[in-house]
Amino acid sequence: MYQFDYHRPTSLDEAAQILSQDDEASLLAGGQTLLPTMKQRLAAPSQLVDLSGIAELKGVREDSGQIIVGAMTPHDTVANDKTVQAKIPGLAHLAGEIGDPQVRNRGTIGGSLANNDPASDYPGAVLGLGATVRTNKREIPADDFFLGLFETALDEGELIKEVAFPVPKKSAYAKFHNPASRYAIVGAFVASTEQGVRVAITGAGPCVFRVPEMEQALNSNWSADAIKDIKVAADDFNTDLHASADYRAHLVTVMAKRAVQAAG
């Protein structure tokens, strides 16, 4: 690493006021990505802003029918949040299914969503169930949020704050991961919500994104089999040493499916 100072700031203000003096600062979540980067030296912010002492970003709680989760929240806490495993068990078991218990226990969803990694898991379940992201400045919707590899809706200064999940009738994930890192080679979210079903996409390309195919035949019949002739082009899909693009193609219809039957 190279030398940098740190801070641990107790409020949102006080974060943005040290963010907003510094062009080279960095925000610190869980650190699960930032870290190694720092550690290899392909980063090297002059100030970490550590928010893991900001009280008002940590926790779960029930609000106006919607499910309201903080940034600074782990992932194994929404794992086994009751409240989350009652209302949105998709999203529980999404968040179980996150990395090993190491990860689920410092990552944080703040910090996986203002990273957008192509294949992390968070991006489904908030474009999937439609969610609002809520920073220090606004309210983002999900459908607005992510933008392209890495890249997020999020100016410069800007923070999580916290996620508005809205509850769905039913909802399920299916991930067809790596077998070291766990992340998704291919991630199928489905839910059927007061506005219609709506179907999100990790992993298979370079940012999260909805199968309008898929939710129209959903919308008419939900079950697996209305879905399982429908294919998505591979163009533009991620191909690596884990899975070529057509390979991914194939899954996308292969976890919908099985995200379907899970639902329900």
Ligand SMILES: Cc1cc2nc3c(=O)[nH]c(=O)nc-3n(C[C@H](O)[C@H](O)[C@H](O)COP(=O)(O)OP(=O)(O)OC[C@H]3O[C@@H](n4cnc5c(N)ncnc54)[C@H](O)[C@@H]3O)c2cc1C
Given for the second form:
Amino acid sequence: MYQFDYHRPTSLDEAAQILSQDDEASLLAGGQTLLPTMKQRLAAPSQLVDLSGIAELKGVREDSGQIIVGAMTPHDTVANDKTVQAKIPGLAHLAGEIGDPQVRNRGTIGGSLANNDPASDYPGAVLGLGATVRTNKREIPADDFFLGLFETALDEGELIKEVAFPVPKKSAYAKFHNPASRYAIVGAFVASTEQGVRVAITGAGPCVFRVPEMEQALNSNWSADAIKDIKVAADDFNTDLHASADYRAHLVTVMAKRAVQAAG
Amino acid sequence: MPDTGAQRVLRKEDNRFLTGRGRYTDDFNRQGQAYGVFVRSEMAHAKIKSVDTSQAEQAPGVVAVFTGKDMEADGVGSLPCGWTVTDRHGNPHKAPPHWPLARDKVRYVGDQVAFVIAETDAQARDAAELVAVDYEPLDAVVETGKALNGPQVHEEAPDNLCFDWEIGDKQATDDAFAKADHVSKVELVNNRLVPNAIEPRAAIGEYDPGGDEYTLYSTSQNPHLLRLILCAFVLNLPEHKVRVVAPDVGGGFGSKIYCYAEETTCVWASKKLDGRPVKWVATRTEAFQADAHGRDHITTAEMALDKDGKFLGMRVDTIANLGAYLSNFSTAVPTYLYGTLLAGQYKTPAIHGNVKAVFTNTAPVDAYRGAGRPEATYVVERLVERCARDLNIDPAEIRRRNFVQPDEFPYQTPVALTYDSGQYELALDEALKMIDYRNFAQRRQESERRGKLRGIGFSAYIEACGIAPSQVVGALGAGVGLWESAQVRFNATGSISVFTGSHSHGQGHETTFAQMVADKFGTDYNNVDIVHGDTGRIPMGMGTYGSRSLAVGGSAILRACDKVVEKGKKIAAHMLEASVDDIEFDQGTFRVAGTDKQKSIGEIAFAAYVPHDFPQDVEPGLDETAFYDPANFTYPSGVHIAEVEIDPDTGETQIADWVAVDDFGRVINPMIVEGQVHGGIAQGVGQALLENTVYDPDSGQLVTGSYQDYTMPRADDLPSFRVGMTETPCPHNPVGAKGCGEAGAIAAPAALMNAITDALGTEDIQMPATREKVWRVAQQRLAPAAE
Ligand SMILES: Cc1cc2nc3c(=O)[nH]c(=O)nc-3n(C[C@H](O)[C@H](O)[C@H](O)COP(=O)(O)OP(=O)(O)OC[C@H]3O[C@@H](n4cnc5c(N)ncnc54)[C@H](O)[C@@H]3O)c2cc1C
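Given the form predicted alone above, produce the structure of the same protein in the form predicted together with this ligand.
Now the complete complex, all chains and molecules, led by this one.
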């Protein structure tokens, strides 16, 4: 690790202000991505702005029929939250599938979404449920939030405050773990909502994406059988030690089927 | 007094381990200590044109920066290979030098180039980035199969060949193949593994100019051996002036046997700094890059059989990757610990093995849990399974037909070893019963109904451990003898301190040895403390590896206990006014035969140190030392059977069941032994399904350099193992123990791969059988049916 300064502001404004005055400053949430990167000397922020002192960023609440998850809420809290479990079981399940207990107790939804790792899980739920990302400046619909590999719609100095999840009729997440890191090789989030079915796939490509063909098929027939022959193209999928692009493409269908089955 | 023998008592050492009170090397901090960080090569192969340390030397807190040139100027020697292998033509293996800090070339990613020492660890890391190394890149070779034709790693070794070695009778083997009714053949990859001890290596070198003495704290499995190599070969130091302390050590699996560059450099640097202690603690990245790796063979093996499935002859050709430099025992692993085990549990009359050991631009390879024997078992048991499938003979039956029988011991194999004992069929029968082999077909059908593929796989392994008779290993080229020492000291108040040359780094010696000694003297095991890991406290010893601690170290302890009893008898004879010949000893009591005159060993011990009325010919003290050199290797054996269920849709392999029936000879603490079996199987499962060390074939970079990419087995990858045991005591050591530390890792890969290939109906898959590989094979196999 290189030398850095540390701040622990108690309000969003204060955090935003420090950030706006220094291009090299970085927000610190659970540190599960940022700190290992710093230890490897691959990142060298001049200042760390620790968000853990800002009370309003933490916790889960219900508001106008939506589930609101604060940016600093650890995965473990979401996984074990009674309301989430009752209203959006797919989301609770997804949070409980992230990493290991240490990671789930430190890592946060805000950090995960801001980072937009192609193998991370939360983008699956956010896009799959058509959630809204609320920042200190605006509201960003999920369909506009995830732009590409580690790339989001967040502007320089913009902070995620919370995420608003509409409650679906049914939802489920099926994950094929990377055996080493336990990130997603392929994760399929399916939801049946008032506006129709949404299918979001994470892990397979450079960025989370929807599969309209599957959504249509499931809109007319909510069953695993309805999508069993729908194949996605492997063209821009990831290939690494653990899975080639065409294996991932195959798994997209398998995991989507499993998610539909799990949602019931 | 409780009989603690063969008892599942809890491990004494776990109190400190589980409450965070273990004392590991990194927990020691010495007065005035500075911190060292290695600058490591980022190139797989390159000439070092220059190393500019000037900027680093100016950095805050920097105490010194050393390079290979500094060590060269100081006459520092090469890290030695301690086992000379003689090739097929009678020549010794090629032994290019291995400098602790590279001098003119780097040969793998992670090779040490410079050592930066600073007031703090962070300062040392900052400064290390300022060392500017000017490299001239060279072509690299990392793949085992390409080494013989690859860019040359060492001038001393044309074709990258370290040695071309053979064992067995080639002519007799060729003759067997000529008359065979059938020949079966397998082509196998034994994947390279990173040892992954939970505690990374660490060292503190400390020179005391006052007494011209050195102390090294280090994560070693064998502190005396480390001292010997350090003094005699690398740093040229007087052995009596060097103390090596290996305190609590968090796992080794072989990787902490060796004298490495890093601890050597710490000791040397402390002298250069006039006595400032220098501490180095490996990062996990360094552990991946620079711990000695394991395995890495490619092999073709053939079996000649008659029409009844009797083995007539076996032929094995192996290329073994030794990495960029020879680690201390690297040459012995693919030869004397591998070729000699190719008979397995079978009476194959003629065997010929050829091993070509090669250099590549990868981390050195040396002994890793099992060391050669897992590789041998993998070859033999995959081949035997293949024979059964080719000839359509039940895999249990083909083994039965070829087993060495109980009345045939001692059995001389065609590959040098003499097996002393074993009941191979007994273990097989027990394992078949435990796994309910008879109903396997039903279980398979049931899996098929759920769209799953089920398979069953056998591994009947034998290993040679309890290494080793000094005379035998000496004749085979070892630079050391492999005996063990023990000192058993009664304290005046009756408690017992046992000093052993074995070293515990997770095995539970402090409990097992204490149980054994307590049993001998009829006392509670809490009255016995086991002291290990410090050359300053313990007689010269040889350490722990090759499942030798109980068989060899434990035997030395029993011998020392016997000497204590003999000495005790003299004291008792004096106290009881009897003749020594009339004194009997049993369960802690000395008695005049046929009388009720007796003294407890506690009374004897007290008298031994308060000898107010001892006659001239009875020495005070009750403290005896013994050295034990085994008469033979020990030969644990057993049968593991794995049952798997594969999901052809994803390639996931679920281990549905696992039974292990092992014969370790006498067992002292079954709980500890079962733990060793569980851990060994876990590592074997890791090798077969998950773990793989990948270097990029073009750049030579280590691709699997962290846990993000290197897949360790986890609890949820493993089934609940079912462990059974048969007990055929070792006939030639006083404990009767054979050794259990490596068996799981030896047996497991073959059992699992045999099960997977059985499920898939093809042999065409190599370890690790990752989900994608299994999926591809399953798709091919199911494709015609699907159409
Ligand atoms: C061993 C391990 C296994 C893991 N496995 C998984 C897995 O299976 N699935 C998965 O999805 N993830 C996994 N993760 C990632 C982890 O779950 C976190 O989601 C991730 O590390 C980011 O969250 P964090 O709170 O740790 O963010 P940090 O590491 O603190 O920050 C990450 C980035 O986000 C920025 N940031 C943080 N908070 C905000 C905010 N409110 N607004 C704007 N920017 C912000 C930071 O500046 C930084 O650039 C794993 C991590 C580890 C270490």
